[in-house]
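Consider the single chain below, provided in structure tokens and representing the form predicted alone.
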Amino acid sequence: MKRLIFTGLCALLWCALPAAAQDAATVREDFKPSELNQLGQDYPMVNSQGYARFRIKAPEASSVIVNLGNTVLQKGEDGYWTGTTAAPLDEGFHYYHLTIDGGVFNDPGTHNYYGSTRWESGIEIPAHDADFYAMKNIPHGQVHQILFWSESTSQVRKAFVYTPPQYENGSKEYPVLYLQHGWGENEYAWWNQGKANLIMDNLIAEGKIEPFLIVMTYGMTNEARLAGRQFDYKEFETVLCDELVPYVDSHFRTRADKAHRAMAGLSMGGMETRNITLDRPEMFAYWGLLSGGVYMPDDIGDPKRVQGIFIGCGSKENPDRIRQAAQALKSAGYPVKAYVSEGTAHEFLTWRRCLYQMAPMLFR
């Protein structure tokens, strides 16, 4: 039985390393509440340079630290702890938490997002290219929760299905992308912090893609939720290919054949994608790895097994490996697109951009 052992690969999901440090005197005092804050909460704040400022009420505490840049907050006479990151953070979404007197807590000022195997606080550093995932006054699709029986795991499992704006009114059948999250995340990740539905809505409104469904489900089948424990992807392969795909095809208007089915994933989800697409090439015509490894010609064999390959990562994630793999695949006659997200690491802005780049090549 094949097994994969993950040793902290996706710990990077919550650790947003700051950009080059700047002198505190240069920090602009144009801080505004983060767009992910809970209603009526001013903190955390973000300024135009990407610095983040935090303010936490903990009058009895003796130490408050934010794990973003290991930012140590200072206590004021009013019992509030305040501090600013020593350097700007990378653009995009970041998980974070507080350490108060040795205990780990979430920031009560912001919403929570499942990552690092727990619900974490989230902060958004506005990106210069955020328009492609912005909420706009255009037709919007729906994200449906589905519950399906998994015989192999003897339980009801959950998935979310994005349907495009046109889906609700009509009889057209649509292609499907099965899109997987990373280690420590769950089936909420892609449409919540990943904004996959908004990316799709905007691409469709601009006429840049053929509309398709996206299915997002939990990629684990056992209790291997902590880094270092073993995870058997073959069990998830059974859930996905033999249980979820048939359920989706029978409950949604899909084009239920290989040519109209794709699989992609970020990080651990990319590893799952790589193994499953190679194991089940008869099921998926399009394959996508987002910070999740690469394919090489010897892995695939006959170029006719796949209609399109996408491989991408952030510029801070060893992009040369992506470029070299893409060149090898192109030279061997495989249809491949490579993409490197400039200025990002193992984080959701990388994967948002990857989805934006990958979607137009699917089902053409």
Second form
There are 2 protein chains.
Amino acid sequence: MKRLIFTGLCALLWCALPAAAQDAATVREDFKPSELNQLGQDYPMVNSQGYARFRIKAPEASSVIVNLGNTVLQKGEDGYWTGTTAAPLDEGFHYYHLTIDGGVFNDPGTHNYYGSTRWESGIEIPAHDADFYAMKNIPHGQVHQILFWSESTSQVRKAFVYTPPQYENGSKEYPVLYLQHGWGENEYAWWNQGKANLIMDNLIAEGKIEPFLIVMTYGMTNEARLAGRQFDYKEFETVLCDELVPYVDSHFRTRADKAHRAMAGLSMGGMETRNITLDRPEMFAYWGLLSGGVYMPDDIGDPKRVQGIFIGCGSKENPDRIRQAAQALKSAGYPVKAYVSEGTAHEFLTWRRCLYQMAPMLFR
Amino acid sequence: MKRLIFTGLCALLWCALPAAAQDAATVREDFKPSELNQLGQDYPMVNSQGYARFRIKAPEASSVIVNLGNTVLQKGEDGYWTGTTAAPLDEGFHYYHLTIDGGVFNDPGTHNYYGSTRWESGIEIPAHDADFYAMKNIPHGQVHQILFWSESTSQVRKAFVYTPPQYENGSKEYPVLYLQHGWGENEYAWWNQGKANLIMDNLIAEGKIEPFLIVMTYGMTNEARLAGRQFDYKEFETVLCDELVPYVDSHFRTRADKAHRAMAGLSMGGMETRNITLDRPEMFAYWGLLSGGVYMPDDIGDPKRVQGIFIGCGSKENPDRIRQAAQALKSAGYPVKAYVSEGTAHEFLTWRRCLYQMAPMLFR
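What would you give as the form predicted in complex with a further copy of the same chain, now that the form predicted alone is on the page?
So here's everything in the complex, that chain up top.
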């Protein structure tokens, strides 16, 4: 767990750092507003090479810094601070914030996304393969907010449930994937920055998967910032397995058995997935770790315990570990699919791609 | 429309202003974190009298001002700026923001709420009657995000649909209320700052209403900030009546006729409601204007056109206009209910209370 939190923190801080110094002559002046900007906001902007440009109004400030690549903005005569990253950012989604005169604030130009235990600004560098999570004129599923009583934590807790197109017009029962966010994130992550609902809508429209539900809930029972070494996934296991799963099975048309239930998670959510799937062999048939560790044959024992294993990460993480574990599992007769996202780090484009790669192997 | 936007803007700027100068001796030191704070954040705080206290880290800033009561914060030696409003704020929800060195930013301590065409900070002054929208251990309905194709605007548009508890487990068909936000707000307003889902859950648990669905969508077809005088509700009428209503009727178990369809809105949403209900006499049987104007007998004509009219506002708005219109409507034989929220202005506690008052008269 400590290792995973450390990995996550390092990734959050470093992964989007520019890889090379900016050569002013090479920056194309084709900047457009980031697609995550608030309505009517021009900045931040992104160009076709992946450079990001920021513009912040703070006429009396003495310093404005963007933590993406530690980009120090320069003040203009109009009271706006502007600056461009020193190098292109990785494709995909990045959290960021501003440091203004020593305090941490969000960029008023963007929507906010929960990461690092706070709602942060977000910017999207268009990916070459963005089509698989693009919003299209196709049938769209729904994302349901549910509020369920948790006896073990004595509180009403929240989850979001994706249901596929046509769910509401039929009597069919569906398999369910329980999908967990990473450290410092929450139950909004997978359908906001992760675009899980659009990935599913697109996969279903193309006939590439067996439609299923996705359940996304907050993966901690205490505050992430306080958890650290004290974090014990066991309390969350109780919430998930003994409270949320029964609630979902009684409020949605699910196929309520192991063969039709999967669990996966990213980063810390992978740690949770790994522990909980091994703790509860009767509950989940498909297991997915996204930048969140690996299973080895000795962890699992009898290969019949699992119907399918997915392990993946970004090529800028530790892909060899994924490949080696996949090789070991395959040799020992376990049903495994490994995937390495090319050119991405410990960030959401890795996990969007992982979901896209994992979904077709589930419930088949 | 101009009047409504002006009213809305004035209200946003002024309504939460302190009503009397702060007497330091009378401020009770029983401050607690606002319930809208981000997880683990102590500030902003609210005391039992309704004073708000802010605390912002910005060690090198030269000025930090909170626009609630124009509260100028003072810098401490620890680099944090703190300050307390000069007088208690009205009960209920208030949008606010910080001006730091001349730039506008959000308070990193709070969740964000869309108002004034941007995601703003929010603070909640506990109301004496907060129980009707409190989160309780009772059956809870769901809030569904739906994505529907809009031919008239050539885009996928978003709406949220509240469904009551048990909706998912039965075959019953439900009436529907189309409920609009105000100027500068969006489709998140009624279920986030408005707590419409919790108001409904509580009313249903107490057996006080006939359960119904609530549909909440963005009430503009262009940018609110640009609309102003150019705003024409007609394009939205097309989206709502010709695109969204058919989508909802084909994706939810609704009673798809006039007798089981209502429309209501707050502020600008009231203006839209007034125009659209009068334009489309075949569509909506119940009409609600919440701080959003009135109907007069001459507007409507035949009393048989409408099954129920609700008009309401806060006592700090123009309640006489509501009472006079109600009197005129009643005398002329129209089924009307008027309501004035005591001690509130053009803000969300007024509208939470209006929904609570309006819901029992719908579909009966």
